[in-house]
Amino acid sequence: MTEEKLILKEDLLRICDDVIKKGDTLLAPGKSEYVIVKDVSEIKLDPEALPTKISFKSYVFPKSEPVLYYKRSKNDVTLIDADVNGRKIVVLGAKPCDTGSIDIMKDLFNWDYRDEFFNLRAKHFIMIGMMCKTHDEYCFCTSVGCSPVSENGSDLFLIPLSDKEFALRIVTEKGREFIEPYFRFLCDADTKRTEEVLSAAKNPETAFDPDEVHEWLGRNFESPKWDGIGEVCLSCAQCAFACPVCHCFDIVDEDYSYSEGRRMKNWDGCQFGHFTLHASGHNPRDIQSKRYRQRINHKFRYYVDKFGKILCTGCGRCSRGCPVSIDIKEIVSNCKD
């Protein structure tokens, strides 16, 4: 079982002082995004408010960064390796459907090769993550295996009692050597109290059956509903930076001048009509169409059959950040016959 212990607010923006005097990265939401905390008078602990337009993936899987820089000689070329920060990073307040994200991600990453760079950075994230009271009409995490009382991907999980006190549940190991350092910090907690609480979590109604839509997947691939997505979609992948677990990447080499460079990875995106092109000039998703059921199908269908898991946390960030409204939930939903 769990183990569950109360902690005044007061006391966890003392331990969020002391991580940033150790100079260690705090990350909380925002207004729109995850912030690098430097003064706890910045924190803004929220269980009403919305996910954040952009979610903490940039951190760990940066926008872009050095693979490895060369230097040519007249006979062959040096390699020297990029450094990766391997920084502790503390996110807190989390929601749900942000704190699985990495766990989601790792098994891409350690699939037929090892990223170091992702494994570093995910290795020193503390995730403290909190319960979620609210959703709108784009959130759906209840249909992808995910709820506003989710401890799935946190180390520690806050449960907010009251303005003044949380609920702090134990989760991992990593979680408990975070916060030992702090038990005076701790008390014993009323875990009927708790559990009232989490009984009135306001889940969102589940909009479909993820094993029917991989199921329907399956056999629709040529289905004619591709077309009119197709049709209204921009190809600016929107979703796909915004989205907490998207992580498509190309690498390209950068010559700084004839004899330097440096080979980089940089964030990508299967909405973009250059993500398939090949160098003959032959594109096996031409039209946006095939694009967008692509992007369906690999959060539903492929990455189920590859890892078992969904690559969707249900945030709803792509439909309410899509400039022409495609809503990803009501898409999904009507993936049946």
Contents of the next structure:
Amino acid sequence: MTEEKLILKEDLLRICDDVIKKGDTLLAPGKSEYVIVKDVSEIKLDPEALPTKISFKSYVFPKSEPVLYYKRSKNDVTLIDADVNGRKIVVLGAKPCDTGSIDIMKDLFNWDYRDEFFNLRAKHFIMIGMMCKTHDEYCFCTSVGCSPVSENGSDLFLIPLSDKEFALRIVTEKGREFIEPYFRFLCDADTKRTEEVLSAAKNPETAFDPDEVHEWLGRNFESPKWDGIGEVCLSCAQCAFACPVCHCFDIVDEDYSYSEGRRMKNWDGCQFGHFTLHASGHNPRDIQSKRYRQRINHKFRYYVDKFGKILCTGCGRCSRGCPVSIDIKEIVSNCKD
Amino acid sequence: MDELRRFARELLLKKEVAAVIGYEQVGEARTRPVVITDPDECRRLVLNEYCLNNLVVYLNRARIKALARSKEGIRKLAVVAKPCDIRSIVALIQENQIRRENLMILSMNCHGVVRDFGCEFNGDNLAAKCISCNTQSSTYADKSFGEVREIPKFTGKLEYDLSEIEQLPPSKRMEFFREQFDKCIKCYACRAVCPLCYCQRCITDKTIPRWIESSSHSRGNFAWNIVRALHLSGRCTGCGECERACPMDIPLSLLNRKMAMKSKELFGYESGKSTDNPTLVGSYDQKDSDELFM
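Form predicted in complex with the partner chain, following the form predicted on its own:
After this comes the whole thing, all chains and molecules, with the earlier chain placed first.
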């Protein structure tokens, strides 16, 4: 069973200070994205803040990274491995709709090929999740198997009992190893109070049943419903890039000169028209409605079939940030007869 | 608003237009673009301070253009546009992208819009472009809707001041923009929402040769953002949609505004003012100032 302790906010910040002093990376939700904390005074730990505009995905799956370097000589090509940065990253106060994201992506990055870049970074993540005490009209974590109190993906989980104290749950062995040197800061838990706080969680209303959506999608590949969305969507990748679990990437070679260059792995998005453009000129997803259909099917059908997980955490970032206000919750809720 | 709904419905019933592009309400403080072909659906149309999108962007979309070709030979599209959005229409007509005779412009008499969805409409949350707006209604439109009311006085604070940035020494200015562009994730939302970014194939999507690195590192981001600004100089009409759409909060309109100021100062040209003039680039004269030539 998960062990529970009590920790004062000031002691939690002392631990954070120690993390920074040790030279490890401390990430915390900032104004619009997760930011690297340089001084603990920047830490807000606000359970009532909405999710940041983009998730911490770029720290485990960077928007752009070299995977190898190459050198050409007259008759030969030499390949040089890229260094994988496997520094320890401590994420403090991650929302439950973010904490599980690495586990969801892990399946893809270990499917037909073990992506050492992703894996090494993921291995060094320490996830300190925090109970969420808010939601807006775009949140739907409870419809995709997550909840404001979900410990899924967290190594340690914080439950704010007041402005000054937190219940701290030790969820994984990794979490225990991290917190052990700081045991002196932990006091005995007041589990009754914790339960009270947890039971007062504000769950967003369930918007749809993912099993029904899965079944509907299987029957409605050619539904005219997709057309309407295709007319409004402008084909940018805000939704994919803000998403904590979208993971598509493109591989490109960048030449510095005739003899040298590097191979890059860059974020890519399925709403871009050229995402599926073949060298022949043929494009199987030539119009926007087909691309949006792909987005929904990938999240709620294909990924479920392949890995048994929904490729969505219900954070609502894609909808909140959509330049043309397309709301994924509304669309998926309408995936029914 | 009812007048707009009635009028739009009539247009569709009489088959004067193939579709009406307008706004529908989604939630309390947000609207969404909507493309209506069924006359009865016109009841969804709204006009208010949350009509942020520049719907002119849709006029150049292949799917929307196809609507005006396929339906019983109706060539016209109706579009709901704020007076500032109409400047984008003018620019597109100047650039031979759309024809005035194929358009029905339904203008909204505007008293300002919010800076972003979800904000309450007041002086604090007025969109930056509305602060010094002097075109609350348009004479170029076919019909205008709503009453002209005063724009609230701006009482908020702008995060960046263009004149302050202009005064920075070049190295500091470079540092400022490099820092801003480093945030870019290349989602191309700025490109997607821009009515003037209508290239069938954007230079960033060209791979043989690759002119702009697709990688979102400093160099690739810098190249993209500078190319975007340059391609829009003398063309951008200042609708500010790029900046609003940016998920990384990059102050994109700083560059656009600077370019617009330069166009006016050096060539007396303002984009989107009149269809009688050729475009800025189209009116090149050997006597033009070469201050901006690199």
